[in-house]
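Below you'll find only one chain, the form predicted alone, shown as structure tokens.
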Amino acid sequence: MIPIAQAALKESVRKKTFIVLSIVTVLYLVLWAVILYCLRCYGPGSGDTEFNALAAVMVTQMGLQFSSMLMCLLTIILGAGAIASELETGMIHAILSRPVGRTQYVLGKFAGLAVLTAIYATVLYAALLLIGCAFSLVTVTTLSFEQVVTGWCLYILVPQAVLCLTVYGSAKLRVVPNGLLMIFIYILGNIGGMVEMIGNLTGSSSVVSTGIFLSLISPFHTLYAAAERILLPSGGLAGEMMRGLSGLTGSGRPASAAMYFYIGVYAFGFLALAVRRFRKIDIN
């Protein structure tokens, strides 16, 4: 399984599309910086602390948020052609003609591409934390040690789950379906969490209902508010409007330990049918 694991991670380095994601976070990142300078310089003076509270808030917010975004995309466009690529292009056969099982297989690519997901989304998460405190974000300079650590679990486990379902349809569907779909389902997941903010502000339980069931189809977006909240402040003015709107995207009320197990399941259940699913492939 490692050897697979080392080829799918060195693979994935390799292509273009990584390298040109990179080269896109690495924009995003300077874009970033050059946002808080200029809400540094030419921001509301020292006297609105208020709304000097809720401009960081929504700016961190902002940056979380599109940086998960580009994770889940490299993931998904990594994970979409794992399995699939090499079947459409026959080269399953020179792979599975050496001594590995068909599981190993399967577990050594999710392996590889899950170490590069994890190391990508450690980079960023570091590299968004540094550049707020090098530019004095209040949100990012009053983060205590175990904030930084538990939001840094949360934040890197998005990609991961992600991962679990596309492999899963790497197995079952073609290269460029198999994008499209993750890409659908991984949306869902946020409009879930509009929904269900909606109906919480609403008081309409129908429509939070609507939201928690789009939200166990694609339950992403669940850790990712779970880390914007613990990595967020909870009290003031920034506060109100966190648990009022819960950021760009929405989210409803936290979620719950079942919800987590629920989580859990989910992705290890996809990872489970992945390997299933290419046992009965017919490769001859």
Second form
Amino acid sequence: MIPIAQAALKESVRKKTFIVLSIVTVLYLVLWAVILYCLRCYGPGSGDTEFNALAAVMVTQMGLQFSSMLMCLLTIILGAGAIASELETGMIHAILSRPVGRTQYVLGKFAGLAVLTAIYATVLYAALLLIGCAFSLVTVTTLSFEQVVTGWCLYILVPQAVLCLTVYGSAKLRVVPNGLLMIFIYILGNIGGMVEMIGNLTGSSSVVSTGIFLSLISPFHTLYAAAERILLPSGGLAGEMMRGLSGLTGSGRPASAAMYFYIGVYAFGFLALAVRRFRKIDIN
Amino acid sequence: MILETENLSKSYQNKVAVNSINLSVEKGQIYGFLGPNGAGKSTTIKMLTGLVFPTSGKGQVLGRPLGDIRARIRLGYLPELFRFQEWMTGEDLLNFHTGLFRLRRDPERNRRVLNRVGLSGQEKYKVGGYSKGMQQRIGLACALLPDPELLFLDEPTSALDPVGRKDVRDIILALQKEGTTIFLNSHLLSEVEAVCDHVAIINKGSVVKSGAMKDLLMERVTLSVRCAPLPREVWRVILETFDGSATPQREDGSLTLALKDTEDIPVIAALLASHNIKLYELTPHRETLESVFLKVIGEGEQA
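Form predicted alone done, so how does the form predicted in complex with the partner chain look?
Below: every chain and molecule of the assembly, starting with the one above.
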């Protein structure tokens, strides 16, 4: 399993898509730093503390949300072809004819990509916090160590959950259809959050249920929202406003323990399904 | 037996790819596996290497059931579709496969296999920059890493030039001397004829002919005899002795017969000698593998 994981990691790092997305990430961080700089230099005066607090929450939320999207996009792009590309090219023949079990192969691929996405997410997360500190962003400078660590744990779990589903897709579908389907499912989660928010605002329980149903299909946003909740706890008017409006998406209520359990079952379930599926297929 | 199958079959939906194949390969043999395109050769090899699951039947490779991972520790396989990680260097690829074989990295082993396949000095270059022939050679080098007891070669010379083909033939023969059993799938019948000691011909998913190469090629011997002109009574005896399938033909001072059995050769010699016919030359001509193959496949098409 270790040689497979190492090769998956090294191969992903060498892929053009990873290099391009890394450059995009750097550009995004630069842009975020520019936004923070503008906020500090040209934002409302210190007299308008409520607006300043709101603006700080908004840019922090924006920073986290877009970074999460980048992270998930990278995970999908790398994971979509993890197995499917080797099946399509026939490269897998020389691998699976060696003393390598199919379970080892799938888990090796997953492990390699999981390590890479975790490193990527950690670097991105650290960069966001460091840039926030550099610009004295109040939402970042006031974070406790526990918040930083818990937020980090939840933040890196998002791409891991996406990866589980993508690896399953890679064992079942060809590269391009899998990538497109995973992006659709990821977006569906965000739409689910919005639908839930709209349902809450309009007081429609059926709309809320629809949103929850979409979140069950794609629970990644729920996981992200939990990370965001840790990093941006409701406090003060700005936090209440954002939370009351559910941020960009969501109900404003924290996910239940049952939902976290569901997400765990969802992620490991799809990984187990990927193994099960791959153990049965003929490598033609 | 180092490899044995019993009624091994594979079907895809309604299509039978391999139908009840029985193979027996002994240690140290070079076993040729022949057949036209789509006959089921690669599917059979994939079942033997654990890539494809049989629909029915069973088999064992290196004393373990088909698909058993432990058998693959001493099993080499060069696939027909030799695609490798192009971003790796030749050395990286060897180290990667060393890991897959659960072996310790050993630069000396790498050097040895590279030298054997004629790629010494190329290991620092990326596989993506290799020619097709070089990629096939590095694939063979990877297959040789565990000093395999059993080596599956699926069209191992498809991308090689004549010199490369000769090199691979030499490698195969050298490996046999070292005790490696080789299962060779190739379209190049002359290549198979040159190296294999046993052959199975497969058509439409079934083995239609198999046996030792010398037996297959000597199954029907064309015998050319140069002798004194045959008197009428001797010619009559020859016609009586050999049935019509021998299609004896005579010209002044020569006689040609298609014999089913090489044991008929001394019979002819004795017959001529007993009639005091001067015998100048007696030459048996073996069939070529190509003629045997075409005949067997042709019979299958007519059936």
